[in-house]
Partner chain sequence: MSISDDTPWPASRRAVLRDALGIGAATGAYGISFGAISTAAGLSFLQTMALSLLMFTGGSQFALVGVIAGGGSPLAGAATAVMLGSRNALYGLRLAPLLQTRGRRRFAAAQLVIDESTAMAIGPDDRRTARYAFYATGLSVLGLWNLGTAVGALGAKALQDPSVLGLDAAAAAAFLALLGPRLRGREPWAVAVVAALVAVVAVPLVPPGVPVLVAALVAVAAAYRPVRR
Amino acid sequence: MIWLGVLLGCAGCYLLKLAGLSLPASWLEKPRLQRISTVMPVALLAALIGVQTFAAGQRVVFDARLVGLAVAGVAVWRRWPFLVVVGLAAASTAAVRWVAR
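Let me see this chain alone, in the form predicted on its own.
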């Protein structure tokens, strides 16, 4: 049953990508569509970060992940390398969880 879901998901992703490639070039050259396509990945990534940080099932929670997100935000603001940002966020989250146990 899981493989059926995986195959259907793959087929859906392929068809969605094919639909994007089938759009007329005149539609893609519109400035409004170009602006939207520029900011869309940022909005999707921000939504993913928000859900992964503040959600636990159906509830909103504030726990050690919030500290990791704050530390990562400061590291990004300071323009530190990506691996440093991820490492600091993971270390700070682990430290808060270790202290709070």
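Give me the form predicted together with the partner chain now, not the form predicted on its own.
Single chain only below; no partners, no other molecules.
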């Protein structure tokens, strides 16, 4: 089942890339298309952050991940490199779990 999602996702993402190179240039002038493809990543990334931080299955919980997110927020705001952001978030979450265990 994971393979099905992986392969369908890959096919869909590739077809979108190919469509961009193949569609007539006039599509660039469709303002709604431009708006959706600019706004969509913002909405999806924000939603993923919310779910990854607060969801445990179908429950909303507040746990150590929240600390990791806050630390990541500071790191992104300070424009630290990607790996530093991810590393600090993981390390601070792990530290909170270790202390609270």
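Definition used throughout: the rigid core is the maximal C-alpha set that superposes within 1.5 Å between two forms. Residue numbers count along the first chain shown, from 1. Small disclaimer: the values here were computed from a predicted structure and weren't measured. Residues that one form lacks are left out of the comparison.
Remark: with the core as the superposition reference, the CA shift of V86 between the two forms stays below 2 Å. For L18, the displacement of the CA atom between the two forms, after superposition on the rigid core, amounts to 8.1 Å.
After superposition on the rigid core, the stretches of at least three consecutive residues with Cα shifts of 2 Å or more between the two forms are 1 to 28, 30 to 33.
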